[in-house]
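So this first bit is one chain, no partners, the form predicted on its own, shown in structure tokens.
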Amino acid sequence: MAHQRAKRTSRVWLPAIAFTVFAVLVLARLVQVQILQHDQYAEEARSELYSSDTVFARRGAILDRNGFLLAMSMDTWDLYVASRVWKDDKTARSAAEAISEATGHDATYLRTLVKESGLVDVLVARDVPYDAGKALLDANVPGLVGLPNTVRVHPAGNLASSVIGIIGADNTGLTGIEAWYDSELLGTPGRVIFERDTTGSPIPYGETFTTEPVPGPDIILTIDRRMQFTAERSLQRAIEKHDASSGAIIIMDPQTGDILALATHPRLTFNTLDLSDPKQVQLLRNSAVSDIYEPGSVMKIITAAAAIDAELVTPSTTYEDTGIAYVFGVPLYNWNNGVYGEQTMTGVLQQSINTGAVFMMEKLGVGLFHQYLDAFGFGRTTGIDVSGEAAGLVRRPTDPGWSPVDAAAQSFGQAISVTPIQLVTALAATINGGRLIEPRLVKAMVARDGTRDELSSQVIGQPISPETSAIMRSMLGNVIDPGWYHPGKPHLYSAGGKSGTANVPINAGYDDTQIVSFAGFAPLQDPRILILVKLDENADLVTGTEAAGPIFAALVDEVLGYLGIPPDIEQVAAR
């Protein structure tokens, strides 16, 4: 009997085709996942399985020139919570209570923070003391992860706070030395990568990869802790006595440019600093390097040094003072409207005669006078190693509205604006042999292995000759010891210096407020220290000689005594 062959129908072919297409799609997807995009999907899987965080290196310490700690870092913990673990309300409550007891943060606040963050790992507490954080981690609080960190502490309190500066939450410097040397102090951060479970918690004994951080070197300042304390105390007393709004005291070694003390008022306080307060934000700047002012009669030192160096006058050169000098028909008067008659150039500095300074400037001529201003560094930054330095202002013939009267006024400290550090740097050159030295606040760095890298002083110019510098020392000695009583004369040491009293410029004139100052050095023939005392807007309106001079004199006796320099026998005998 014959059999009929089965006919092929779509019922057979359609499923076969469908399965074939499905197999091809699956195979293509496998090729895509396993071969073509393997790295991408492997990284996504790894990101789910592993978490990583930065491990900050221990920030280098900041010490004074004698090795006393001014800023250092202490070990702390940054605490994170795996948000998925706290999705269970009961777990979140018990864990939050445990963290609250150790950190002082409100438990409800912690739960809300984690719930609303939207992050896998939520930072709940920063810089928790090491022992407290370690106890929490040892207690295996659900979802809690701790990463090592450091916090900045200041063993000397707020001493030199405006010099040291502050760091931010990410351990980077924001102001002061902390900012200028941030890359060195920061060191090299490390990295920790840890395996975690599906809840986001680290797997105990799971795979962990760590790149160890490299600590930053310690920085040795030129600041002397005791001198800094003395300067800050003296400034505070002067502010209170003369009812001044602010001020600064700088003590420099004129031979090296080392800043031995730099005090400002007001200053920031580490433990009460509130950056949400605009007034406190202003304290982050160091006014001794960032604020400009007209220096007044202290500037006559520079004018005299320039005229003597150019061999246009000598200390004994005379002129007739009539109390008034006309510059292109504009009258310029002495500070007290006094008339001094025949005077030498030394007498001009002793009596602080404005017309005498104009006389020397006119001998120089505007062009040469400005060349000397440039050589002394006015109108540009000094290069001091602290953030926020201003360049100052010098009106020049190329400026709009310039007048020859501006150059005349500059000779006695008006129509020119300087920073305190700029003025100190220029004055150092007049007494140290004529060398313009870049001021500095850091003298060395010490690596963790004890290797010490000494930073050398930088001579950046020679505005006057050594011979002129010697003449200036003698002339300024005659200012402080003129043959009559002078408030700026130290009891134990010979010294030289000059006061300044300048009204504050407003619009096209000056108001009644003033800035008073005294700049001087000691001992006279071998200067070891140069001091600038500056008081702003002293309400009692006494002059720089009366207000700042006695502060200078007292500082000389105390600081040189601290340095072990024997008193000047002739000075003591005269007293």
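Basically, rigid core = biggest C-alpha set you can superpose within 1.5 Å across the two forms. Positions refer to the first chain, counted from 1. On a predicted model such as this, the values are computed, not experimentally measured, just so you know. Compared with the form predicted in complex with the partner chain:
- In the core-superposed comparison between the two forms, the C-alpha atom of Asp121 has shifted by at least 2 angstroms.
- Taking 2 Å as the criterion, Asp89 counts as shifted between the two forms: its C-alpha moves by at least this amount when the rigid core is aligned.
- Put simply, the small part of the chain turns as a rigid block by 7° against the big part between the two forms, using C-alpha fits.
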The other form holds:
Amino acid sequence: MAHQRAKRTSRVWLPAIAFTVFAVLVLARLVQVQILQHDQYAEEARSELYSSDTVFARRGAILDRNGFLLAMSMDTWDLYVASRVWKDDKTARSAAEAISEATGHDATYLRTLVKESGLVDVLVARDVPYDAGKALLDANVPGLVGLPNTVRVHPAGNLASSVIGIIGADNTGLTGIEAWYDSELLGTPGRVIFERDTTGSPIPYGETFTTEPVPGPDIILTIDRRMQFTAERSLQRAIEKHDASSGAIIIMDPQTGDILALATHPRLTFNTLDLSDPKQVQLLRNSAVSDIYEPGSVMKIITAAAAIDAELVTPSTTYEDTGIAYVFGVPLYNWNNGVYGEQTMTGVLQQSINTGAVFMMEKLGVGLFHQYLDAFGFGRTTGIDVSGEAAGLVRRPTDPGWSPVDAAAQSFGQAISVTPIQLVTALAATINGGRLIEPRLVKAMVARDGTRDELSSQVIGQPISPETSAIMRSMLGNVIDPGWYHPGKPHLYSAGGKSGTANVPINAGYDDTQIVSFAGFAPLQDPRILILVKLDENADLVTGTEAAGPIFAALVDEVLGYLGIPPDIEQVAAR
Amino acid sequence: MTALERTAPKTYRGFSLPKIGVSGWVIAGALIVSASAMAPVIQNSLMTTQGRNLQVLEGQHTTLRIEIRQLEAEIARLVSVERIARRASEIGLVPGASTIFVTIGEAGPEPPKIPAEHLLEHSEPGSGLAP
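Other form of same protein, the form predicted in complex with the partner chain, not the form predicted on its own:
Next comes the full complex, this chain leading.
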């Protein structure tokens, strides 16, 4: 039987060609994937396999100048629920009950929240205390995932709340020291990269790469908690006694610019702060650095310092007070319409005579007077290390509607607006040897390794000479100790100071309401503290001397006693 | 007697294994091979155990660190001026009417420790900032 030879055909090449084309395509695709787009696919693979999390560093604490805690961060948990685990009703119910017991949230609310969120991981509780959160997580509640977080606590309560300020939900500072030093306090966040399973959970004992977070340094304030408490309590009592709407007390070390106490009223309360209430939002502002006001007669200190420094007057220079000073035909009266006759410059400060201040300003001339205002830092921010500082307002000849009367009014504290911190800074220069020092609220930072970084005081100008400063101390001492009763005179210490009473300016003049203040220092020859007491819109309408003077006197006795400074008034010291 | 006359059956010689000389070297080699095979397993097991222990210790460290912080906060709350003033008022204390200053030649007591974490860790006993 003969074999029939197969007929030659070219169809056999068809599958061969098809396979070859397929092989080439596969090869090309491999080249594309493995070589050309290698990095992209490798990255995608890594992102599938690895997950990462930011580990926030612990925010630095805020302490008073003696190391007592005012604000610190405590560890908490933010609890999330994997919504797909809760798809089973029975599981969801038991898990929600467990979370509800630990957090106080309603179990039904939790189930609804997870069910309706549409998210894979649903935040069900924020800032759960560490112990409670850990107990929940250790109990392996189905679907529950905890992420570590921190919450800001204030062990000293609301003490210095307007200085410290607040932080937001993302742990960044919003106001006060928290905002100004946010980048330092925040530290450096760390990062965890871990292998994960198909559900996204970390694989136990899988590869983990961790960059440790570096906690922020602790901040040591210049504030002394005892003085702060004393100032806040005094202010609260004064507000109630004089039925004032608001107020501020600042205690400063005039030699260094350290703010030892800064009290404002009203002040924010950490635990009950409700940012949906516009009135409470106002409290986020530190009125002692953000609010401007006309200082009234306290400004005569600056006018006198300028005129004496320019050697145009001396404390004993006299002039004749007729009760009225005419400036370009505009009559300017004394505060009580009084007529004092012949007066020395010391007498001008003692009696708070407006025409005397105008006399000194006219001796200076507008140009030189404004040069001194600039040198004392009016019309610009002091540079204090807290957010929201205002620059104040000084009307100048170049301003629209300027009148020479404005300069005259500025000499006794009208037509000029200042912040309390600005005024205190300028007054410190008049009594500390003439040095204008940048006020500060932070004196040091301490890193976690114990390294302490001391921040030094900054002298930013010399508006008057040391000799003028000594003269000013003496003149202001005569104001408080004029030879008759003065409400601002401390019982135990020599002191100097000046009161101010100014009506509140409105669009077309001045309101009937007033702002009263008293600024002073003690001891007289070697000032250790400078205090400004300010009360706004006191309903009893008593003057700055009567309302704020006694608060100043009491504060001097209490604060200097606390500082361990022996009294320098002999008859009292001897008793 | 026929039976007695029968010859004894031939002894079955069977198949005998060739003798192999088992020396100490071979045993040692086998042990080494076994140990080498087991070493990674044992090492892995030990590492896992150590890793687990480390994880537990790290957890304890974290818990203790947090407890210290909680205690610090509690101390700070208890020594807060506001609380002390309130407590003093509750038990009927009132501010002193006047302060008597006495000058003495002896050195005063050491200042109290500062109740701040970092200062407790890094300062000498009794060191503190003057108010």
